[in-house]
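Only one chain is shown below, in structure tokens, and it's the form predicted alone.
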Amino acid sequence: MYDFDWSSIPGALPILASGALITLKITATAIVVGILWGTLLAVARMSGRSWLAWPAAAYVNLFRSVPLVMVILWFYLIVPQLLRRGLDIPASYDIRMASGLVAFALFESAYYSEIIRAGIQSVSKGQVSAALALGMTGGQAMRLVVLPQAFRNMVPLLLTQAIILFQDTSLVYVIGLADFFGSAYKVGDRDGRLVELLLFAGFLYFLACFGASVLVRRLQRRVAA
């Protein structure tokens, strides 16, 4: 039987936090550049220009046909040789945040993208034919009637993706970025532990995640009230 032994969990707090820190970053980078991005994409494939609606229908097609780890790794062979030689930065220089944080952006732009165009449809054309008749463009009605009722009714489902986003976080030990899963296997590899640290991480996942869930199905509940 196994001998299970927590001792070294408390002496690896901080760099658990450390990796914690990195995973949050990943992640709130990530939502707010993928709901920005992802309107704009949204907007496109609406705009019934063929020449903004194919490219972006384009770009959600081919983020959303590809594992999230291969555009990982594409970014991490990619973003480092557009720095390095944009902006002149040393080969010595560790650029795995920003290829994490370019990569998760840009493929979590692709989900929020069409959460958002289902929400901008579940918009009733009517308002949007009462914002014309009272004189705004078209623009001006998308952003002033249909997007501000789309976003209330799209936060469940934000929400939710962004919860699936923080789990999916754990994917960048795959280019050696000690996020907090990263962080909790490299000191349970390093401490004989590994079997304990993981568990223990797992647990904060399922605390962070459960918690969220709450908070989500309590935010439905208003919405649809």
The other form holds:
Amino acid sequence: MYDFDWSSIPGALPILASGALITLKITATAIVVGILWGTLLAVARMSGRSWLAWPAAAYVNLFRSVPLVMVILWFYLIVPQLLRRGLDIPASYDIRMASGLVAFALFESAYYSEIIRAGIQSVSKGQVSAALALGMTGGQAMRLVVLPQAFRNMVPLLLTQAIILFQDTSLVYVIGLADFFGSAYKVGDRDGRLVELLLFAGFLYFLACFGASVLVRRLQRRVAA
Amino acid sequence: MIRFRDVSKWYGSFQVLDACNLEVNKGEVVVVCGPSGSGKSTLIKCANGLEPFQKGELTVDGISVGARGTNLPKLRARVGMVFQHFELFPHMSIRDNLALAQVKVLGRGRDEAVAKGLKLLDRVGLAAQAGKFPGQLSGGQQQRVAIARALAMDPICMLFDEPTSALDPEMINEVLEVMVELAREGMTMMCVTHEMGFAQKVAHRVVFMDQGRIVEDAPKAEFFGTPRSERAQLFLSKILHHV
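Having seen the form predicted alone, can you show the form predicted together with its partner chain?
Zooming out: every chain and molecule, the one shown earlier first.
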């Protein structure tokens, strides 16, 4: 029987907290950018103009067909090079956080855009007709009538995607970024208590995600009612 | 006011409108009827450019609807339309439903737009409902709000696309009463409807459509008294049993 020793956890809490902060930062950035950029992509795909629709479709299909870990690595290997060349950033600057943020934001946009596209399609065509009949332009109809209703229908799906995203941020360990999972791993490795630390971290992930999905389900019932 | 000249429309190879000619003069009420699938809804949606057409000419107040350079939003802002399924915006209050296009399209101030909306809401007998959301109103009430919303834009004419077809029977009259009143005030109206009682009360002319064609276009008395076409006779004999 394995001999559990939880004594290194209390001392590890400050490191885990700073890791959690990185996790939350990446999650929040990816949600905000993902929804904004994803909305633009969705609208472009549905615009009926092929010079807009085609690149947007290519973008979405590309990111949805590639494993997230690889995207993270690519951005880590490529973005810093570009940024250093373009912005004259000193070689000593730690660019892992920036490239992680960019990778997640761009990757998640592809998924958000598909959710948003479905949301837009869930609003009846009659609503658009009514908005146009009142003299609104296509853009006004989208902004004032369709999107507000689409987002209301989408809230549960957007939140579910956010929960998945929250878990996926742990993949930044591949570029050595100490998010919540990465910090737990490091402390466990340092103290020779990897099993305990990972169990503890897993337990907290479970609490956060399960709690959030219970809330989403409750919200879903309210939206449906 | 509204003039269709040989308007034809196809969905792929299927012809929905076949050289339709129709004129709605200022102050006139024209009722369009016909069996389902005859193209009457498509016809009325062409009038404000919601449905494109491929051939013919269509003008509203002298402005060509089909022409490339026409500013459709600007034209539509002057043409009121009421839909079968009301199409109130469910995410905003009745007050905001009435004010939205006034503010965003006509550029009216918000206070002015709300005041105008409330006045029209009062006119359709729903002043007390301003703070509610569409989902809290009955179908008949929603349709009256939809009429008020269209009137708030000060339209030069009104299009009604089966305004009572989605309503429970006991709610049809409250909507028709608003429409009758509007007609008596001299509003130019084109109405797709099966409500022959409404047509008998206020229509100047009745148009009968079948298979994408305008089969009959006659003054009300003539249409109900001695319909020329066999199709219209048959249609009337079926529908008038219920009046």
